[in-house]
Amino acid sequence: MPAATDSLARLAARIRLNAARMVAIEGFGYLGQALSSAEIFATLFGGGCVRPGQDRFVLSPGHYVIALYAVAAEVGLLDARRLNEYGRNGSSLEAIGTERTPLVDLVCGSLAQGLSGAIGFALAAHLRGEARDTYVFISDGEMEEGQTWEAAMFAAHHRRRMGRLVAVIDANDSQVDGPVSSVTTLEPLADKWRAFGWRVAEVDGHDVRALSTALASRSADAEPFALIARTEILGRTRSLPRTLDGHFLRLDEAQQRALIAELESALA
């Protein structure tokens, strides 16, 4: 592995480690999207992808924000002491996102509305002349609701506008009633985001060398650019049984202990 694609990968063991840590505090929590999400934030925010300050980024699915959490403690911009908040009453750092959410310029707590806030952002940075790009991150389960489709639709009839506008799709499979392909399948999800008139790249979503080639690959004068990250909900851990709804996590004592050796392990 190269130097640059080693330390993406450690990010992402390290988002992991922060989340499983954080999940801890009450023993349940959306620890699975930070499992499924990690390579991808990894990328985003340690692969030099998000310039925070400069360019915007917009969590669709709220409950993702640990992950959120978990990657800003390891790239500076939030003391990682802060963690130990995650979840209690009171706390900024809360489980599922809100309007008060640090770190982020929208979360949305109901789902799919991610995408038209942030063609939003890309159409007004585009019309003041700014050099800033839009991300915004949409799980597979939210893309079964019309309005995330409604909006690719009109990001692509203002293709010219929207070269700056990219979608990081986590596709794991998973949704509150169960696996995305047995409530409302999507598949083929990429021929679908083309037909909409997107430019669309389909990875594996655990390997940091393929998101860094596939986010570099696109340009900021075709049409908007949508990645697929094709990832697993308990993240390719060894030590969750299979059977775990991975949606939302409820580890007991043994079970925590179990992946947070894991983890540590994977960091040794």
Contents of the next structure:
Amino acid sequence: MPAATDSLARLAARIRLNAARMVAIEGFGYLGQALSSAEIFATLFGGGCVRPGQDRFVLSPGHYVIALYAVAAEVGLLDARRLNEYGRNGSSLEAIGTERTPLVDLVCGSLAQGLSGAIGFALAAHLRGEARDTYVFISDGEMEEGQTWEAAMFAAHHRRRMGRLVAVIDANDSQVDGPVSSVTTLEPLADKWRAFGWRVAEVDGHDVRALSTALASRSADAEPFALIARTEILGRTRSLPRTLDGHFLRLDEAQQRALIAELESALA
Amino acid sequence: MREPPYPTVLKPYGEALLEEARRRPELLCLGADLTRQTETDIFRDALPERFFNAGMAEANMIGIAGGLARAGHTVFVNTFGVFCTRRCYDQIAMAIAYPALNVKLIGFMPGLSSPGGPSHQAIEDVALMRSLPNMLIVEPSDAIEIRQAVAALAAHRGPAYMRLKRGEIPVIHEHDHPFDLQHAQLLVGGRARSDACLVAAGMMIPPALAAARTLSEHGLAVTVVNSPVIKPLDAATIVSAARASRLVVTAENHTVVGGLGSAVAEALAQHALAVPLVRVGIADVFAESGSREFLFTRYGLDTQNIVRAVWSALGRGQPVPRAPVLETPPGAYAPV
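Having seen the form predicted on its own, the form predicted together with the partner chain:
Entire complex below, previous chain first.
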């Protein structure tokens, strides 16, 4: 499906450009999160994975809500004119997701709480016999919190009651103090999830074809599914210095212009 | 109201919860490896498909409860008070209280009712839960109030924390006891003027009643206010009783920081009442292991200490009247 792949790659480029423009208003924000997860959000919301109104979508790290707004504006879930409100005083498009955040079933600003909430949704759907899939977006840094693993154990133990539970992990090796691998390594990540009873796929998180293929796969044995998407915090953009703090990007005007020009040229 | 020693019953909470669950198909029960201890074996055995054991993983349990409640369920979460509040405070704040979800947190073994030492004694659970917006706090004093509280909490929309004594539960109130989630009640006194107004809840109701009896036998007019709903506090009833009194004494099985005593102090101050206030409770210390009798006496939660607090605050001098020690037959309950 090369055409679909092309359009998802293009959607990812639009996500990055939207996010860069949103952040350019103040010159700082959670831009790295959108740069690293653009293909993931493009595939989840532009590739027919998350069915709005039917499936549950949980955004565990609320700092990624910028990517959700950026994709929602492209697929008709959010008025694109509202993107300018991102992070502004009084706006419901807050920089870190809150209870006011539109478009999600649950978003957590305090990290590593999303999978537990997703399990609650999955159990509720099971109890009512509802045909909903449950998607939860997780970032690698928050897996340092023990709650992640409490939840992973519970989901595997109750696999017959989880319906289709999919955790998409943005493994961008970035947290506040630097690379996750330099703070407290999570590797071997795939082995950990497997050991906790999950089916695991590991793909290049900037490859929409690989993401689509993995997300379309089904478990024969009702195991919950962890998709580890290996990404880079700056999303393989070339115009930004590698030395920037990816968790919370501060860009001067020249850097903003260079980034936006690069992203626009990718779409030309 | 009955007189001590009080008859006791077992598992009034567990029975009441099952009764509510049969009436409310959306009601679910979660626990963390303490099923029999939290009286929820009754629920598990009767409605196994609506019971979930999260194992010893409270943070995850709270998150799951939040997800279930967002999907429309009423969720009762059961464990010991310490693990229910201390261990997963951020999860309660973010996954339950902030979104104001329909989750009822049930914490067993309040204050010094556990022999297990500081790790098992929930001495600051009320303070923690009181500081969370949207959180309602209930502390029933007997089996009658427990049944009434379970029904009221199941009907209430929003988060709540209830602290419950474990094991043998006294029966103090009559079946027509007027309980709701808005009101404190005058159990004793309430005449135009009184010497002392005692405000208590939960396990401090029996010693407060016993202290009031001893004090009245020694010539003092004493009012006893039962305040099973600690948040939102029924300030109107308490302030009205306090206004008619020379002294207010709060009694709580909890640290004096942030619990019922603090709530009453705030209410009195906000209503500009210049009445002396004494807070009987755990004096801002961690306790130790020991029996209820030992701990209540050592940390000042016993009847005699309430008598002493009132007597000395009113400047009555020596000797302080002695509260009689009740003979307690097996299976009965009397205050320390």
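Positions refer to the first chain, counted from 1. We call the rigid core the largest set of C-alpha positions that still match within 1.5 Å between the two forms. Note that the coordinates shown come from a computational prediction; the quantities given were computed from them, not determined experimentally.
Relative to the superposed rigid core, residue 216 undergoes a CA displacement smaller than 2 Å between these two forms.
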